[in-house]
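Take a look at this single chain, the form predicted on its own, given in structure tokens.
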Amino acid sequence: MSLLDYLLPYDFSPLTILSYMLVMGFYGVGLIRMPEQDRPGSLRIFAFTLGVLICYAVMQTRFDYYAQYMFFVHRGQHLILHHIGPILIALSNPLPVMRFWFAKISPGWRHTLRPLGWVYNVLQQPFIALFLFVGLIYFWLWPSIHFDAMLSRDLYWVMNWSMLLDGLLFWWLIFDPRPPAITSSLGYGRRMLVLAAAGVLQMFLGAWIVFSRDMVYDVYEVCGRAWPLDPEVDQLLGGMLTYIPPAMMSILGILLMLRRAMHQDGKYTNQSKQLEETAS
């Protein structure tokens, strides 16, 4: 197979391709229309672009074929859709770039879309966000549900899109750049608790898969595997991908939150000292 064969969609989805094209188009136009002094740095632009492209790659290239016929590749696909891609996008903070488009929305449409804001606020409650983030992983890896999802094209797409959208919601909650001290964003301590809980719960699931003596996901036996890999090894690798990288990302997120907290604490401390000196 040529490189082009690997880059072409295995299961062509016009809606998926259109969605990614719109996201990149909106971001590119917003970037061009921004005042030069307000544009994000090259690193943030690169992080956003890379996050979008790797999510596209695991959904609309030959990678998707292997994800449907190898359990460990499937777990790698969801690792990107639920963790790595959304993390890169959230850290890039694309909202200032997209502000150009928000300004184009008429007051009438803003009023119509207000219920979406209410739903968003509910979904961003810490317990609900954690429940959805971890619950979706458990749900789609429940053996009977996973069996059906891998054999149903429609359910398979629902599974992948739900993982991507929930990943974006969760990691935006965690990496929301607004300082909690002066905004309504979630406090750093609560963010770290959510990350710790998510990491531990994913470790439990991954450990269950790794140490299970029976074949948990026999759908890959029914459909056949893309490579002649021993089924036990496939399940072992998939289980390890379910808890080791996500746990590491939770730890990385906690470290980033600690860094932000210390940076902003020092910033506000210096501002307080300056105000006291001015007053005296």
Contents of the next structure:
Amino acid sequence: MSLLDYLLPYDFSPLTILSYMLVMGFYGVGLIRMPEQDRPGSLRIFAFTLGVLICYAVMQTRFDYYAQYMFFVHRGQHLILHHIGPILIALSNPLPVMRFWFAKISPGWRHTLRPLGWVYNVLQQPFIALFLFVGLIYFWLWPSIHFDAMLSRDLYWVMNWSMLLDGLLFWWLIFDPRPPAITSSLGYGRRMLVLAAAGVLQMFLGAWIVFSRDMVYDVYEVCGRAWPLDPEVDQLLGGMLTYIPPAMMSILGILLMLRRAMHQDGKYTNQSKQLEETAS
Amino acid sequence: MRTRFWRQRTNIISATLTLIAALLLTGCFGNDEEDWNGKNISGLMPELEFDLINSQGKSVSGDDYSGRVRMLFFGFTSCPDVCPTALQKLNQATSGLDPALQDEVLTLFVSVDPKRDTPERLAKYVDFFGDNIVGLTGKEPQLRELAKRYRTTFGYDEPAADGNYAVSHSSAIYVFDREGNPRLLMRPDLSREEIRHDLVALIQEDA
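Taking the form predicted on its own as the starting point, write out the structure of the form predicted together with its partner chain.
Shown next: the complete complex, the earlier chain at its head.
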């Protein structure tokens, strides 16, 4: 197989390619046109691009072939779509670019798009966000659902897209750069609680897969593997990818939040005092 | 007061949404009405379609065998265990059917090893496993396309010193009804009685 075969999509999805092109297009044009002082630094631009690129790579290159026929590669794919890719994108803080484009939307359109904002606000309730984030992992790994998702092309695409979109929502809620003391973003304590809960719940599932004696996900057995790997090794590796890296990411997220909280400690107290005074 | 009111409201909203999500989830786990031994794959896969050559070397498509319940199985004639066992079982399952029903079922054996499996070799192999079985093969891209359509794959091992090589392939039997709609995915560990039960149900449901 030539290099081109590895880079071309295994299952070509025009909608997926179009979405990625639009995202990179809007980001790039936004960067060029926006005022110099608002423009994110090169490290942030790099993080954003890398995040988008790795998500694209696991969906529209030969990687996807291996993800369809190997359980552990599939777990790696979801690790990128649900964790690493969205984390990089959220940490890159594309808010200035989004603000730039938001300012270009006409007031009429803004009015029509308002329901989207309401849906977003509901989805970003911490409890709902946590439920969706962990629930989706459990849902798609539920053995009978997983079997169907790997057999049906449509379900497979729904699975991967739902993981990516929910990953973006969740990690944006967690890494929202706006300080909670003066904006509506989620407080640091709650962010850490959500992260801890997500970590523990994912560890339960990962541990269950790792320590399962039976074949839990036999669809790969039935439909053939990409190469003859021992089914138990495949399941063990897949379980470990569900168990360890997500738990580590929760901890890293908590540390990052602690650092931010300590940095901002006392920074906004004057303002809150003022607020208290006006309130009383 | 206002914020408190909203906080209570959002709690109610979250609780309701959780409930809805839970209901949706349980809805998805509902069982099929029919009591199949194989796994029901209705609606999960596209209908039977292929573009291959048969054991007479003629090019054939899915329409050429329509009107019957069809069992699609991927394999290769040098296969040491999986294929012969599965084909033997399918033969026992169909030959145990009521004679009137036997012609209503057809096994499609697709060899994914076109290098070694010439039409002649394929013909000899499938004849060994009864009358209602057809050997099919094609060029590798055609076979890859068919495998991809049914969410499966195959691969070749490195050849040994004597030139023989193993081929990894799906072990599942895909069952299509008379109209070519995908209906069941049978694992090779089903017994011939269990397979027969499902076949009879499929034949009778369309009649």
